[in-house]
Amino acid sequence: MAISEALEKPRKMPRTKARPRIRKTRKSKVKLDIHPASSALGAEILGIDLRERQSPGTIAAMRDALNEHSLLLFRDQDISPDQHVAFSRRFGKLEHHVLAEYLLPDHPEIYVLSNIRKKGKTIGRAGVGEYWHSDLQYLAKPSLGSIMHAIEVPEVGGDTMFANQVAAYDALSDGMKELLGGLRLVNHFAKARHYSAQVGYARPFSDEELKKTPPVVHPVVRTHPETGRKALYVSPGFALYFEGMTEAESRPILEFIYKHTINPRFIYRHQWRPHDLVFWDNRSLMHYAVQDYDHAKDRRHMQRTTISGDKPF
């Protein structure tokens, strides 16, 4: 049975005439030591110790850098969960993931991704994310960004790939931009269950978890609320079909988008080191966790906070 047939159809949302305003902020005067991570996206920031509370000017400069580069890398950040949460909160309210059993005890803002086993079970969610997606795209107000702290990583493997969806949109023809600009997409967390089953490490989602995340409709092309730039907003991990179309009618266009958005020239592949902290913008990037390491032998332990965002427009 097609996924869409097993789900309640999302209610059509009326289109509003008034468009949300772009929240352009004044540039910070603080100068950061920034070095591009790749030609596609991302920047490494040097000289920052996240165990310390950063000044408002430094936080504003980091937000400017995130808007420009879409991903910020901080190396050698041996921070505690308290420090991780405190830093993340400087950028907005934090989400509690719907899969509550994988939240860090006493720190429900931290979602644990780990294959380390204690008492016969993993202490976090293991072997997931091996599909292109933007975090929490299945919510009515998806995430602004995610902040991942790598505590233990395999000696080889376990990279994360990031794809620049602003660049992907810019590379489209004018005709395709016009077509996609008028489409809205039904998204659902249940779609990711298919990928989890393929990998075989993660348990399936419960009916109760899926009830908490009903289908939502988002524009195929979204406008960044701070920069005003347009980006494709279509994740294979959550996309079902276009509003007003069937799955069969939607499939050819979706397949084109899936292939186009992961062109190698849009991608940065991050090789994790212990105590890397990576902050990425879910409004302009997709990512993919590569499961190319031995889950029985290689330890991979990550902790992630997720910053609340706005309704896409």
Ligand code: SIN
Contents of the next structure:
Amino acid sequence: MAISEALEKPRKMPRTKARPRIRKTRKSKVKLDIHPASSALGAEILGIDLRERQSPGTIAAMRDALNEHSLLLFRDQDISPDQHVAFSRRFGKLEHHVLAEYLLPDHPEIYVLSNIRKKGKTIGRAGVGEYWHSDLQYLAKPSLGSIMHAIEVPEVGGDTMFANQVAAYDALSDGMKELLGGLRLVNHFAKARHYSAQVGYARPFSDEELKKTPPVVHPVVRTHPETGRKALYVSPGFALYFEGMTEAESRPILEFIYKHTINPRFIYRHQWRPHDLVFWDNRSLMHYAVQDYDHAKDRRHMQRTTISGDKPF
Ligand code: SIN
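Show the form predicted together with this ligand, please, because up to now only the form predicted on its own has appeared in this conversation.
The next block holds the full complex; its first chain is the one shown before.
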């Protein structure tokens, strides 16, 4: 469906029953060497070699750390695609991205983001993600988290920014929490097409790809299924309008949310080094890939797995 068509009038979206279930797990006894990365979010974990299989206790401790910090950074992890997939699978089932041509041959769980050219075309999707979003928010069951391995990065630039949406929710007034808590938002992958065209590096999505990703409705405020904490769940990259409202009625509220959610106080900006592995929680963060480097000269080559998640409630 064309985005203009989607914006014409509010349509009642089919309501599927979400199962509000918080799975609080027992805290792991394994102690990790954890160092907060910023006051907003994120932590670096030291002393881990991800080429090795981690014990169940260590995986549980990483899950605890992810719930607490929303983003985990492991430096100097020169891992193979097999090791990347094996580590990611410890946290859940893995997605195969809808943009199938960018999946790593023999490893369809790995989505390649790259501006490196071979035989006249890039070996991954280039120049994307330059808009605030949470991965796969356009699916009925969006992603739990993403694990990105930086293989080559520009000397300067190509950072990724992350915004803490639990903190953004907490900072709202009670009145605004009540208003937003009652709203549901129509999300559509087609919206991101606008941003792809804008940056001019990536090809637009095909109608076939868009057919596989019809509009979905999610609550504006979601509850983290493991911590029980509430987070704003509105990405300018995919948001169309509130269920039961017109696009014109929705716009001022959306504009307020877009501005509020990216207050610098909620943001951590990651400057990539080769073989950083960053694991972020899509249920509590949005991110933005800064395209401020020279795509003709500066190579940026990343591989990402995306862990399946639950229906937001
Ligand atoms: C993305 O997952 O949107 C890409 C992030 C990045 O390339 O930094």
